[in-house]
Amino acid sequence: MQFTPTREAGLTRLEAFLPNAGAYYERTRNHDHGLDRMNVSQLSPWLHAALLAEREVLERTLENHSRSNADKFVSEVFWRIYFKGYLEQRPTIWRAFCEKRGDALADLANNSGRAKAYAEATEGRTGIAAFDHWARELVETGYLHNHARMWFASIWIFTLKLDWVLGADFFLRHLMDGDAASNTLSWRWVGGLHTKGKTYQARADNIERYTSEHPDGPFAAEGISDEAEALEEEIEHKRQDLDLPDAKPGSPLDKRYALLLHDEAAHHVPLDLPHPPELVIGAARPDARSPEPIGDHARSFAQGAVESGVEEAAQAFDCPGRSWSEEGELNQILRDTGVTQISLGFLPTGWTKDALWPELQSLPDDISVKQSLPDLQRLTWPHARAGFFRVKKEIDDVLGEIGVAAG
């Protein structure tokens, strides 16, 4: 499987996964047969950097399929969004996750036995086959089937009884679907923190059956725990009130900004724009997912999405291209152009926020700082209150409303 960071790219993939979005998909998909992959639809690093809309996968999957035929790839696709506004909802979720990973990883530079389970886990020498298999594809590809994620999460907590904190973040320095959101809370929910005492337990003969198809499989899990007790926290993480932004994708912008492409909206077809910008600006922010160092495919997907995204808009609207690397640039860029206000896909709570968002609040007072977000997200977000079973139910009123309807 090649994972090239631009649009079309990601629009080839789609094409070619779509004949299996239906019954085969619901049939197969917890199977991982390995780098190959048609069951799953492998999309997950066009969708977070925006290269792809989620919903042009849900129109494209229904112009194909009936509704009830793709309902279970039409459910994963929602809960990619649930997960964000989840996040969005409470975001001390993500602030006690930063606050207890600088924690963790001080604690392995003080305590060498952790060290060392810690080194031969992320570097797959455990003597767990499947786990240590994973362990080596994820650094080797930078990426990993959502069914072995769950496994891999399940035995570095239950087994292994390693810090949740840095199993996510292993994930996200080296995934390149490395989400906020998707990645802390589906830890969480492996760990029993997300509903609250249910948990995840691998289980070998699982972990055999639906690997028995893949290249290298069966997988053996042998000595895995039999037992996942939940885990547990102090702090009470209260749901907050939603604060969007008002502009949605296609409102009336000045007739001269710039359009800021980021590693979670890094290309501008589907932010819907009015008219075209006086100027593209791109910030790659790769390495403000973790302190630690951040993986070669995690980090050049992220790079190449937003260099392509910014190639393409450039030339789509017949203007320069620059690119916001350091701090205090941004300022200075738009000072050259002569531009007042800037335009960009919504920044969600998590890292990309955090690189980005200080030096765009601080920017003068003349220029003003306009964030978009598609009506998909802005009708499913509010029911992303509690469980997923809420965002189900209003699955097929929101595709109406956004008037996506069934093939």
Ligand SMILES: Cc1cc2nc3c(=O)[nH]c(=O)nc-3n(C[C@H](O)[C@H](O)[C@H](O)COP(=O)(O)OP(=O)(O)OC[C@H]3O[C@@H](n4cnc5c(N)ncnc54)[C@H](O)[C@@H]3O)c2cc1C
Given for the second form:
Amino acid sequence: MQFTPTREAGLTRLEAFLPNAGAYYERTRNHDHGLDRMNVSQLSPWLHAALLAEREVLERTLENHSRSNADKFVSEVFWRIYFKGYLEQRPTIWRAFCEKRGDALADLANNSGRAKAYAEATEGRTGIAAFDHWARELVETGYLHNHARMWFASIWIFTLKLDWVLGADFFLRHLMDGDAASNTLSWRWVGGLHTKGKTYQARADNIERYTSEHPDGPFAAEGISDEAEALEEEIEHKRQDLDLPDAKPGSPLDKRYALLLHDEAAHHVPLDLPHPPELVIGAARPDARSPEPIGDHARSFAQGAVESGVEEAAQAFDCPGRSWSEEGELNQILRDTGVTQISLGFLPTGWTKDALWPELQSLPDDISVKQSLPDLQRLTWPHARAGFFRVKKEIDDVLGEIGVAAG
Ligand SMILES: Cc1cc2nc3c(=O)[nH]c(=O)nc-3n(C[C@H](O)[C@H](O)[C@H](O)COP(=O)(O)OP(=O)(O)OC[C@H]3O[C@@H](n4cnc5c(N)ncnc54)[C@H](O)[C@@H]3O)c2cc1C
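For comparison with the form predicted on its own, kindly provide the form predicted in complex with this ligand.
What follows is the entire complex, opening with the chain shown before.
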């Protein structure tokens, strides 16, 4: 399957997958069928870049399936929203991850034994056939099936005894959908840090069963640990209140404004702008994902998404498109065009915000910066305080409030 970083390609994939989003998805989603899989949507790269919005995926799904038939798929889309909202209320998890990753990378430089084990794991040379396949598949394709991500993380932590932050970093560097919230929190979930004390244990018979239809499967995972003792951490990540922007971008947008497209809001259509911008600015920051080198697939999808987003917005609004790629450049772009307001899709906790926010905040006082967040997230995030269960209970109410109902 081709992952072309345009909105059109995402819409095409959505329409192709829709017939399978009901009972077939629920029945088969745990099976890894290989790259041409049709039992899962593989929409995550487009959703991460917001070339597609969660709302339209849910809307099209419920136009094609009853609510009960599509329950599993709808829930999975809400898992993504849940993780985003959870991290937004506990941003110290992301900060702690970044710090711990820095320490773990420095430790590799000083510890040849651990460096060797890390190189074997990331290069697919551990001798555990299944794991080695996924390490290579991740680097070569930029995507892994959800079950493979779970098995991989479990073997990384409990069999290879490598630091979970290095595994999470390896994923972030290579996944086209690499996401600060879903990735960090899923690794923590596997390791027993998200649902405290509850871990995910990979089992060889389960791996063999669910990879039997993979073109290179079934995969063997002999010798993996049959123990998965939960990781522990000293720090407690306290919840902080959400401080959410308006639903509509920068409302009221009464001045000439520039639309800023970035890695996590790369297209104007999901932003539902109240009126056209004077200028479109693209800021892709894939290299901010990690201090280590970023994989080709992850980088080119992120860059391509922002580039295609800028091109399409410039054409749709008949306005110029510019690229903000270097520090200090933004203010100059705004001065050149006389624009005094910037509107952008919400910058969630993660590397895109880390890379862009300091410069946005330090713009002169006469330039205002307005973020927007869709109603779906605004209504769901307040429930993402603890486990997913609280969000699941609210799904129908939220769908009703945003006007998405089963057909
Ligand atoms: C260790 C680990 C790391 C992960 N890292 C990421 C990541 O960096 N970015 C990312 O988007 N997802 C991540 N996931 C979640 C999940 O694996 C992917 O979202 C999913 O595999 C994407 O494939 P899909 O689009 O075919 O999903 P589908 O099964 O078709 O689901 C539809 C959409 O729902 C959302 N979704 C599905 N499952 C999950 C889930 N378990 N958690 C959160 N959202 C979900 C995704 O947006 C997905 O596109 C991770 C899971 C694990 C176990």
